[in-house]
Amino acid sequence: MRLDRYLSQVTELSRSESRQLIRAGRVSVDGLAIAQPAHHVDRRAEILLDDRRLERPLPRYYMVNKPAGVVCATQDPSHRTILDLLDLERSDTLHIAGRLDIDATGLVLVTDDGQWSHRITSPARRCGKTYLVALKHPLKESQAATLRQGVSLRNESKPTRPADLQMVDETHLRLTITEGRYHQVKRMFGAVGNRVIGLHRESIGSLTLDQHLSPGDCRALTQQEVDCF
């Protein structure tokens, strides 16, 4: 994180009072002055303004089960975001953990633990995410083979991982991929000549929506379950 973002964080000073202290030598990390206010710094560094240090708040995690019509983002000018459902002090400093489009509901992730959050949606991971999709026609059994297999979508090189398929019934099914690509679920049915008509997360990895959280609720998240991950 830049050292101005950190002290605009932790203290009541806007990012150009920050600048202004920084460049001014009055700002130093693990006993170094430090005069480039973008400078990074991480959780661990010592931070001192004028010889006082600062402490960091502790990170924050919290899961939504989203609505249908809210919007996977820090702010829009047309719809509530998910921040807007949380309506928490410090909200600029969270960001969401795996997005969901705006017609799809359940489960979202927000934090302000970026580590956290990348070990949940850097590809690399391979973090299963679980849906509950409702198909307009009934599933074939070649569709589900190719699913199953991993499936070419338009205007990309590599098909997508294989997908874990579970029947609920002939037009409803619990899916599981390891991917977060662009509208990758509509994309991976309409690929297969099928169209998604509901689409509803209901686990990241092995953290599953709490079944007590209305939509549009929201929860911190027990430390037990911060470590799911």
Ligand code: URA
Contents of the next structure:
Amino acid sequence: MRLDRYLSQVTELSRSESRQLIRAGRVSVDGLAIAQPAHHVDRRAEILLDDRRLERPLPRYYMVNKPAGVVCATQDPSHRTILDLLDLERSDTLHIAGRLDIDATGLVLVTDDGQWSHRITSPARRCGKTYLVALKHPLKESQAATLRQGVSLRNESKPTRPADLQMVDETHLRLTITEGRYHQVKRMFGAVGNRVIGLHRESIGSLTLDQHLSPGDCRALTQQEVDCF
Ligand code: URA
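Form predicted in complex with uracil, following the form predicted alone:
Full assembly next; the chain just shown is listed first.
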């Protein structure tokens, strides 16, 4: 993270005030005075402002039961955002670990720990996301077989990775995928001639949405839940 950003996050200073102090030579990183606001600092660096050590707040982790109509964005001019639901201090430091569409519901994770969210969202990690999917038309066994194997999406060269698909009834199923391509679930069913009319994320990896959270509610993760990833 940039030094000026770090300073503004751990103090009451604005970004421009932080830049001024850094340029004035009042900030040191691991014992060296640093006058460049863009200097990169990592979490473990010892950062002093006028000989006062700056303590970084502990990382934060939340689960949200996203209702329909709320957007997975940090700001939006016309809709409520996930961060509006959380209503926390320093919300500008938080980000979403795996977005859901505006009409989708269920488990969303929010954090300020970039390495943790990378473990969830990086395709290389193959972290499974399980969705309860409602379809417009009954799903044929041949379509289910294609989806399980991997399906070609429009304008993409690689087919989707093999998916786990368990029928609940002829128009409802549980789907687990290990990628997070743009509108992936809707596009997968579109590719086999069906249509998603309801999408609810139940779990990410081994972390399942807390049944006690009503739509719109959120809570901090326990340490054990954080350690799932
Ligand atoms: N796939 C979609 O199509 N939409 C989502 O919100 C998540 C996965």
